[in-house]
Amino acid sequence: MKTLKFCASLLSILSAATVAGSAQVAGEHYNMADQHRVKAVQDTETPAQRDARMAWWREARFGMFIHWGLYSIPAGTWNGKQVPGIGEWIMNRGTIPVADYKALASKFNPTGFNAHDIVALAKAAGMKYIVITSKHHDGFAMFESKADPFNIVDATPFHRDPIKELAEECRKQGVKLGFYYSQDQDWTAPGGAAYKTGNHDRPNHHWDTAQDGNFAEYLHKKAIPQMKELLSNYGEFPVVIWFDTPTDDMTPELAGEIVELLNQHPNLIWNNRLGGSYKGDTETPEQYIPAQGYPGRDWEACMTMNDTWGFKSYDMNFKSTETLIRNLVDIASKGGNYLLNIGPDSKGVVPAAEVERLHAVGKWLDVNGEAIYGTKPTLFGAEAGSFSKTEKDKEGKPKFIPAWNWRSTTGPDKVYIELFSWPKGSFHLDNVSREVTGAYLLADQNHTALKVTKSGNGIDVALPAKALDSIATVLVLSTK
């Protein structure tokens, strides 16, 4: 994960959900070619076909990201020194030689890994799908690979395929499974790309001659064969391929070879980070929530619970349960999905702080999930905040100032108002585009009717003295 060079200006302004120390891409909207030699499914399907292919994903709204690999062994520290930045980038940020980094594999024995428990954790949190790093930029495959021996089955004392075990558990527990795959950057395979960090100022940004080689050869010998394995060896999974950090090496022609493979799996969903100017299915804002979402595009905000994706032993800057729930609500209100990360340690154990928060989010969703799953964006919009008339962002554009009083999501015959700040006496809406026939609080098991007073196109809903949930109480407006 790493912030990419901007290919075009941001479509949206960072909101208060921005987190310092961002990784992969900040959700930039890339310039996409209108024509490719190899057309992707997105270029040939009808709107109805696309709606059918994306239906489960749009319903889900909430997923688990898992960043796990060899980088969990140093856990942010190399040769006794803490290495700045995100945990999974330690090889690059610490300028670690290839041989030294690959030697970590002999020490990787995550006997605490339990696929059942991780899938059960996702379910308990209310997450509908999981995306795990099958290979990150360090080049280490977290699955059995005949294409390259630098993998968890062949190179470690663990000798198990956690991807296979997760697939089996996801199948049993009714959770969908997707794979993150670093198709472009690979710091241990000859020819793999690398981003510039620090004094890595050679044209290819390599810091070890063992990394040198031909990118197309790397793609043909390792990346594409491994993607074939991932797409063929796990039954109905993956349902998602999550690409990352494309460089200029990934030309439209080379990306087209990957697209030819993806096209053999027509129900697959994949993001906008393949490269070669392919647009993919989803925008991927990272570590922030766009001010107004991406109208007309499917999108997924990927975010960490602390400041790192891969495990760092000393990163204790965990977001509160309140922040996580309100982020989920904010994202859903703008039509997006929330892909929230966990970073297991070198034993495969999920940090207790992450487990605790996910269970708390799940308890809120047990009561209020109706207001999140399968909903559409707000009918209103101004509740999210407004653009400042005086303050500018880093690009010199008006800065978005979020408001955190309430959000709204929409169902076929209901409007959900997620109240963060409890109004005194009643909740007022100036303009409602639907006829409101009743109101109640979702957390009230009896759905006791609340008095609705209409005034022109607006309404007032009488509320009890106290909120039923201090983080977010959902007011339901029945409509027709």
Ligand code: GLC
Second form
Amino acid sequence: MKTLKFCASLLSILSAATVAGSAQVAGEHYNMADQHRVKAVQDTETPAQRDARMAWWREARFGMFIHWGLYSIPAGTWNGKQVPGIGEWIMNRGTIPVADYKALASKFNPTGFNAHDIVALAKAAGMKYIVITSKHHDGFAMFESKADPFNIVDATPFHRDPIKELAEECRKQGVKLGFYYSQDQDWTAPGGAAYKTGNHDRPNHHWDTAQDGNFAEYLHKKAIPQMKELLSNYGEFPVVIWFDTPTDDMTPELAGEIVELLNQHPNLIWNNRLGGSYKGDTETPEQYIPAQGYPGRDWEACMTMNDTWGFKSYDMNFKSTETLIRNLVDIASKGGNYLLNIGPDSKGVVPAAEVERLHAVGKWLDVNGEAIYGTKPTLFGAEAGSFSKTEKDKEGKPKFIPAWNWRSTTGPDKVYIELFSWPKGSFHLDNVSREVTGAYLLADQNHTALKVTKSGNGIDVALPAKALDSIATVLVLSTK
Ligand code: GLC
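Let's compare: the form predicted on its own is above, so bring in the form predicted together with the named molecule.
The next block holds the full complex; its first chain is the one shown before.
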């Protein structure tokens, strides 16, 4: 029976890896067997070269996403009506004509923007890198661009380059900086692509003839020149390029032209959303945490704190600090990074609800960061939950039912148990594959030794009556 059980569990791990390997992401399916005309770094590097290139990113575990642009002016309302959906999509969801949307630039003067404070906020939260929208689907560049005058320096009364100011502050404060760039959708440049919403039924899903044009020309005249500017004008940054929403317009040949540019920056990390069958470095589950991560693949769960990426004045549906911390722990226990979003308003000010939560997460990490940064995934797995024997998910597969009692992360000579619910008397752990030589609570400054006794094929760890942290108390097992 034992052998059978072992084989069954091995099979489930392999199938999970296979599924993860061909993960469907954000409208893009890539076939890793494709031979690219232009080889990407992922096609040519050795595993050791890849590990070296990804090392800082895997150590970081936690980053700040910033969605900020012209859409923060309407902030979810257009012509007096609330426009449903995520704030940065208001031009598309609101079927706003190009000229009307571009006119927002003349009103954009975010004098409340303070790069020092935003980078300091990321640091206070325990975030090790920042990814900011340099150009979103609306086509407005939040940086000085010679390639297109529709940018924050040339088209607004602000006349400053916030990307440059953030780069200077990140350099000073020791935070890494990456750029989100919408390489494919561009709703104000002729030829830029558009995902369909509402009644945008024309073949290219445009809603204004000013958007019509040739996609390759858009890439050659705007997107590729702007990516060159972003890759050349900000010193050692960006360390990450975060592509988004690829369409069928992005053929392997056109994507290959972008990859030729990326190859000139061999340490760059980029995600799986370029298009053209390139898989990039990271899976990008958006607004959810995959049941078992992506075994063997780097991945980053990007999530909002409320329900929108770009600022909406009336979205107050902020997740609790408990949810944010437990998401971070859950993600790290599955070997992923957490890219948590802030959406500054039209003055460049970060909503107070987001500032408050980030400081609280940072306080938890000040005490417990050792259990997150640079750790490896859980040695166990069943603690994350189980697959329903009856319910199906939206893809018709057995629905994963997460459990929220505890998680685990792994260090070279430590196993960390993040306890969400506090066991009475002792914590029992089965299938411990390492020899446990001691135990203590990470938040206990004296690291008082806890009694560990063998129990069946596992151990019992005696615990004090009360948790040291109501959200997550970390039990440390010293191991050989
Ligand atoms: C989706 C949205 C985009 C947002 C991104 C963040 O792709 O289209 O607005 O920037 O998610 O992951």
